[in-house]
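One chain comes next, on its own, written as structure tokens: the form predicted alone.
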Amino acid sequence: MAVLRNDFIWGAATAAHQIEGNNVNADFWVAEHAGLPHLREPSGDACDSYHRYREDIRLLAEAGLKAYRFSIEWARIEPERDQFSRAELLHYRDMIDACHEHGVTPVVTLHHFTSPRWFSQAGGFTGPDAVERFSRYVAAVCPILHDVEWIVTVNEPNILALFSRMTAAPDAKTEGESEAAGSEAAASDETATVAMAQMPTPSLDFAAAIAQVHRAAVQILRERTNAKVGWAIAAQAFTPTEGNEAVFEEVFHAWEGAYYEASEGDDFVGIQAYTSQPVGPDGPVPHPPSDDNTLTGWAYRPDALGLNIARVWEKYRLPIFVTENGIATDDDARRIAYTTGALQGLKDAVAAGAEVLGYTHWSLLDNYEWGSYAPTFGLIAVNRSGDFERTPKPSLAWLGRVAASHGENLS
């Protein structure tokens, strides 16, 4: 008897800024060219997926995957305040059409870390008109989403809370923030991805602000589309060390709990899981150096996915969509081993009662990991020094076979 539901969704995920290339009106593009020490290289052409998305969708479909999670880039849609690009809206509509043509379900994310530079300069999501500005963007996008079944409003709002510190120009930092940035730059390969594991606890004030943005977006989407709507949380699989249970509860609430609480009434909550961290008397304990760590410096923890699903279901009873899960490695056999363990944990959580709707692997392509191309998460390699040729890895075909077996065959 199958463990997973009959309509369980299998797919892979990407994000616009990380694969499209030349997203010049985005705030992160500005940061990439500001000389920040933890952003080692700019995104540049990325994977040129702005022009090659049809090939990417075709490769995903030919492997047997049935869903593609991708993001619409706000900085392209509204490059200047109140100036909406019809051409860019039609570009993303064409991506949706390409998914349907290949029998692929589009899972559309409306905000994946990057914002128009004018929005960030006006205070971003803590600015006085953030709800109004994001709502106008969502309303502008709704007409191209009429046949989209799944919409993610905001990707990892709890990590977005930290991005403003990571991308601020040096002269915009306070003395304390400058010190923090210096210590982040000393992380193992000085990428923003590594630095996030050592960032301070996200602000609850930001959580309250972004929750208002999310709730407004959900209301608009429910009025104007027929999609299932939620947002996607970075799930850390924090675990308390002995005697530090109270600290763990505080850390969990600030990093995740406040965002799950704001998900009440949504059709689903996205969970994005990669690793696990213990919580000591001073908060999360950074991953110590180890030969077993991934290319991001994170601990190798395929069990993190199952831990997160079980915890979220037990505490919040929210329907769960695994919107990201994967590993940064240049050893594809290790990717398959990691994902096997993660999916087994997912199945165990479902067998124990959790409601899980789908799984989109991070990432479809080796892409720009917020400061560096070194961490490779992709099921497909991209020749960025040549003609952007795509080379599917064995893990892509493997995941397609897992999907074809409805998750029964993880060998």
Given for the second form:
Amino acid sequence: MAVLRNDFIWGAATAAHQIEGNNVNADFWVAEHAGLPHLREPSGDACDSYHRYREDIRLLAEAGLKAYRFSIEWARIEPERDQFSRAELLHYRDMIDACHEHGVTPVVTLHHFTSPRWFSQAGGFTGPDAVERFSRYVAAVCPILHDVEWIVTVNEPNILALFSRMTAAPDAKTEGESEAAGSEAAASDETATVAMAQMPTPSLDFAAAIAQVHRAAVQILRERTNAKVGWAIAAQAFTPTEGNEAVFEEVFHAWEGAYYEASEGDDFVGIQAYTSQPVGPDGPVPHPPSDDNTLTGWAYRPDALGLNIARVWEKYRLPIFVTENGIATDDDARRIAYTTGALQGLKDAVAAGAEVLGYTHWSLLDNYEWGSYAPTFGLIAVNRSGDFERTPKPSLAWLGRVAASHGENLS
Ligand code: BGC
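Let's compare: the form predicted alone is above, so bring in the form predicted together with beta-D-glucopyranose.
Complete assembly follows, chain above in first position.
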């Protein structure tokens, strides 16, 4: 008997700011142009998917994948406070239609790290009217979501908790934050992006604030759509080093537990797993430099996915959707090897009882990795210095074959 459920969903994921290009009304666009040392290059045209999404969806479908997770960009829908763009709503509606035309299930994220400039300037998710502002955006989008089955309200709220610190100008930081920002910049010399262990611990106040935003969005979506609704958490597979179990508990709660707890009552929780993170006496321990590290400087840990699924299922009994998993590498054979290991871990966790609904690989395209194009996560390469030509890598067809075998054949 097959390990995975019959209706298990196989697909790939992207996010608007990372692939669309010229997302000029978003807060991250502003940060990209503020000369911050750890944001090495601006997103610019990205993959020009704002215009080429039909081709992206076609390539995904032709490979045999059945789901496309993408995000709707709030900064396009509401570029100025209370000014909603019908044209942009229709643009995203056409993306949903394109998915359906290709027999692809859209998995729609409503917020993937970027917010409109005006919202961030007014305090973002900890600002006084965040729940109301985000709710108005969600309500504005509902009419195009009537036949969407899967909606993720917020992508990685536990990393978003740190985004405002990562994108603030140095003089806007408090003393403690400046120190953390310093090590972020130092990390960026060796690795292309900010290493998780160099980030400050996300604040529980932020967790409480964003949980309210999420709960309000879930309620609106339940009233106005037929979708299954959840949010997607960055799962770090934290493991305590000897004698540091108490620190581990604290770290786990601040980074993840608070967010899983706020998922109670949702239809699923998205988990996004890349690597595992040891916890020492002072918190997460940076991954030591190693030839084995990925292009983001993270330890090569295909087992992280299975570890996270098993843990989340055991602790919270929430149905799990693996909304992201992948590797930054320029060696596509390594991508296949990593993903094979990760999917084996997923299957083992399911065999042991976890309820897992689907898997969308990060990422469909080589894209803008929040400050740099160097770490390539894509199943498809994009010629960004030419005509944006897409070149599928062997891993795309491989994942399509895995999907066709219902996950039975990982070789
Ligand atoms: C995010 C993506 C990001 C990926 C790899 C996740 O944290 O949701 O936007 O590109 O991991 O770093």
